[in-house]
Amino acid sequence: MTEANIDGGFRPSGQLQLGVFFQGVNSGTVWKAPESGSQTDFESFRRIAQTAERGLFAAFFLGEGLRLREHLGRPHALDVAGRPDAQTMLAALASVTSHIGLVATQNTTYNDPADLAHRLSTLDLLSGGRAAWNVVTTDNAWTGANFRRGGYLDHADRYIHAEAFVETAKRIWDAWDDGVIAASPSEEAWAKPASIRRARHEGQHYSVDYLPRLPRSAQYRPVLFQAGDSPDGRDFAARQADVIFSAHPKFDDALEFRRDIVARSLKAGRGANDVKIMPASEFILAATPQEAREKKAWVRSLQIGPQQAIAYLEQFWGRELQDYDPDGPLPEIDPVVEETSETRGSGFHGAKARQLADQWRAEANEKGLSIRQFVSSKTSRGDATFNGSYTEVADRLVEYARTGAVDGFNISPWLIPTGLDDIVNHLVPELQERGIYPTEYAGTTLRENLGLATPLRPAAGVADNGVAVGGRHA
């Protein structure tokens, strides 16, 4: 059995949450099978949020595309491509559902901080306290372009302006005192003006002096999610974030992660446990072994066909490769760029393009792959799937809440409305069998239901951590 041997008073709950990731732009949701339903749909959102809710997830989560991906200058048309805005479908969702958690991905780098608090703060308090951001940064031209600002945003900047940008929400969220509302008709004033603080920062980037226009929810303020994989991202992760969207389910990887940002936590003045974990996963289950191994295979086959297998290809090489055979080696011809752009995600940015090619041909040859076989094992999701029977996966997930590697799991549904039907009807009840996951929600804030604490309120004119990152606070 694997020890957890996590330091610094780190203190494993045994327990998982789930959450529920509609990603709404990938080319991991199955759009082919008769099953498909639309990406666009409130009956889509509604159908899995409450399936969601049914199982007692802890939290629905939408991501932000802020320009439609592009494949070689044109309409990525092949994988499900555009999303609703996040805040105006949870706004919706807050009105059919009762206790799972809205988390909204909203960029810092196009946004304004007093707008967009205010935004979150309306739907934590129409949610009675449900609200969640997801902190994304963006610095390419690229995206940039949608807001006339091209080159808008130094890339090694990024995180210094998203750390101001959030420093000023909380301060904004921070702003209403309690008992600021009159409690009865008796009361001589609606509001208690002496009891709402101004909200100022003077900084590199944007300069905010605002009166807070909404009063605390019953969460306090939004719960902050962080999805940041780099050096910069875990550290502004520890600093601001409750929980971390990550990258690494994989059980040893996970619990690397969980240590590291233990550390990077108690750096930043916090406690072990302040930071909650849930990665991104994918679950693909059934009632037996070979049955979830046939399943897979076939979910595969949906996600990586000919076409998509040639357009993965097109990406890193820059040119069209349609008259190369799908069940043939890979092409012998050399990339057109020297780097991959963003203009399908940031799976495919940067990479050095040739270089890359040699390696890919080198591989496959040695492999015996032809281009199908070997963009679908680049594609597999290996690391981030759970494939087996229902009692098999929820076996693996005990040594996760044994040790703490993670508190729970962000799960990207394959099939858009019904891919968690399996997962609430059969794995939940396995889990709560094993006593590793709640048997009801604990209580009717996010807050609650993750195990966060309350923050404490800074006092007046006192930034939250004594210190102003990225400009001035007052």
The other form holds:
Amino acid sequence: MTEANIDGGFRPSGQLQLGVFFQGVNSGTVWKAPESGSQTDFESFRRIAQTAERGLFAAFFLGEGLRLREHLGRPHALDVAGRPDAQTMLAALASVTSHIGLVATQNTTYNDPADLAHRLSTLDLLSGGRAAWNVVTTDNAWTGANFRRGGYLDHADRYIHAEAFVETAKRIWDAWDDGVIAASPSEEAWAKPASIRRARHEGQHYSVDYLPRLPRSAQYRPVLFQAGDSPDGRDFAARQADVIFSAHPKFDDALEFRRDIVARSLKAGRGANDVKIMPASEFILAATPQEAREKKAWVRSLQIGPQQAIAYLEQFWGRELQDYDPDGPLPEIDPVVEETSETRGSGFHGAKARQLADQWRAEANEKGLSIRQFVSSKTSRGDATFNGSYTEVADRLVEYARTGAVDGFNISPWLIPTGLDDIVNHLVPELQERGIYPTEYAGTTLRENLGLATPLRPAAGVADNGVAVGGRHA
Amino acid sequence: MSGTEQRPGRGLLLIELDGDGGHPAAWRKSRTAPVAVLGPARLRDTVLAAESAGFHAATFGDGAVPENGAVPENGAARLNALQRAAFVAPLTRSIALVPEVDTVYTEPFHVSTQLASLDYVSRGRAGWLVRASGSGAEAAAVGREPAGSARRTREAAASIEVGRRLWDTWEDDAVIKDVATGRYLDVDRLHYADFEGPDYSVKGPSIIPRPLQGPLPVLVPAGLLPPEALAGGAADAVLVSAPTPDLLAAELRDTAASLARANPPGTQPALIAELDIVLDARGQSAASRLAELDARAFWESPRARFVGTAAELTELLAGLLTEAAGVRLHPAVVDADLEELAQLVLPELRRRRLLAPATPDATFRELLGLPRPVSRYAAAGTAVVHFPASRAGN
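Return one more block: the form predicted together with the partner chain, after the form predicted on its own shown previously.
Okay, now the whole complex, with that chain kicking things off.
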């Protein structure tokens, strides 16, 4: 255990956990296969969640996007779109599952802390301590057009805002002392009033003055996930999160990311093992290496069809490219816009379009890639894909467990609702044989199953109802 | 003129299942420990008991947070109502699930999405009980000013309009999964909501396809919305209250008459009478049960209150169901009163053929006798998505 030593007092657990991310939108989910099921029917969600639970998965994730993706000014037609609200769906799944964690991606920019914290507490209590919040931010006015506040937040302020929001939520979750509620109907009062503290916050963008309405759950409070990858995002996670939903599944990157997070955690005054890491990943598996390779080619061909390939380029060219052959070279004409427009799901914020086009043409030319092959290479996030036979992939994962490069993987199934079946039926037993995967749930709460410590209760009078005024927002 | 006279055997019974009961001291008479009201087992048991009793709908109150920092008699601890409804959705098959959702201190876009999602997880059994909070404590929780009555009316009407538009922004067949053309969606069947109100605007489209019911049934307390909103179809049902049971029938008739004047023929919302109830139970008279509860805390309520025997309540309900499409019952103590309702009241009303059948997998709209309309945007026959200049004419 020396060659991949992480230092800083970090101790690998030698175990991996799995989570499932039911994406619900975008091109990763194959909708063109005969076995592709509904993206909205409750039965699809139930099927995936119950299969994951059969495979002892730690967590079931749902994403969130607060405006429908657009393409050249209209809703994007080619990919899976439209999904249920995360917490509403998870509350329903709580009644038909018993151990799996229920993770809701929820936005700090377009929610109110008191409302969001209350709803997450509800999910936590209804699920017996299995709720988690994947904290995300957004800043753009395009999304804000759906909300009362509109586009009020500057890009530079989004983590400052998010952190104040998270701290307010934690204050709300800390507000009830244990044993506040009467143990039996014959007691004098329902609650001991002095043991519930108001949560207050005064900030630049919002203020909160609230008497929290729910006690702690079986896992104290919802687990916090975070996915930011910028230096600010990583520091935010190191200070606030329990688990990072990272973008670094490739072994060397994963190890490097772990070192970085350990260092940032220590700097933030937390322990080297306090922040878990579960990268986003895709698994394309089969009984033999050959079958797995063929399956991957098939999956890719369905994820990025000819129309998607052209549409992908159109996002950056800012014009229609329907006359180009998806199996031919990249367009020789230049983009019509100086800069790409606001993100709208593309993630290429403000890149100079013409420069990007030159660069891509050169890259495609050099590698001899057609439009379709080039777009597939850009969108499939090949690093995140584990492709091979069950045995091969299980062997590869041993190294991750041994070194502690990650604590597990958050798998996006490419098929709904059967996309976890082969993982649960064939990969999980291989991992268990290698001693790197649980053979039963460690407990009934998500915190127990992820091996997270119970948060420390803030000392009375220190963090109870302090009013954080101005400072952070100066 | 009321619709129920033409549709005998269509009476609906709704039951409010918030907390341990309507009475603030209800927790003292519950079967379970006080904390159980904040957990899954009691919620499941209560809703299943209501479904098996034959109630057509359960409502889930989401009342005010305590004012002035005072912790009231029942602690005012409460799980979010919409999530309570979602939690029981997969466990139930016939009972409609109707959470109370505020319109003043919430984001209309979120409210619309959450309710649409509830419709998916309940397979078409969701409804929306509209609330317009005037609570200072709720305003402070989100850093806003308390809303006066004009503002509450405006916000409720706006939020309902946003919800209804967003639910229509995806036509029913917008998801086409057309492999030949590579299109998952037919963009011509998606529409912007483009709501512009005095307080905010909402662009759309929704981030979830059209609910299974199309628009969810919207239940609104009488007097909340302006007549023009009701005339415009904002509410599918109006909840009618009166100070006493004797006055309820007259109030129902007055409300029906004023709706008939304001609304185009055939578009009047259904009327649902509101009734608090305390029944003889557990070998104790209703009056004595109420006295015991009242000794601990006063039950302040704007609704008519029935205190008496199951047989007397059955007569009262039989009468009310000739004036109203349904009655919503607020049991003083859920555990005690629901049992009496299940054993004595609902069976007798069913025997007299006064109740609509509680049909597995029926939608809430079907229960209310409402047709399922096509999207307003489909009816208009025009795509309202905005085309950039370069595509105009395509």
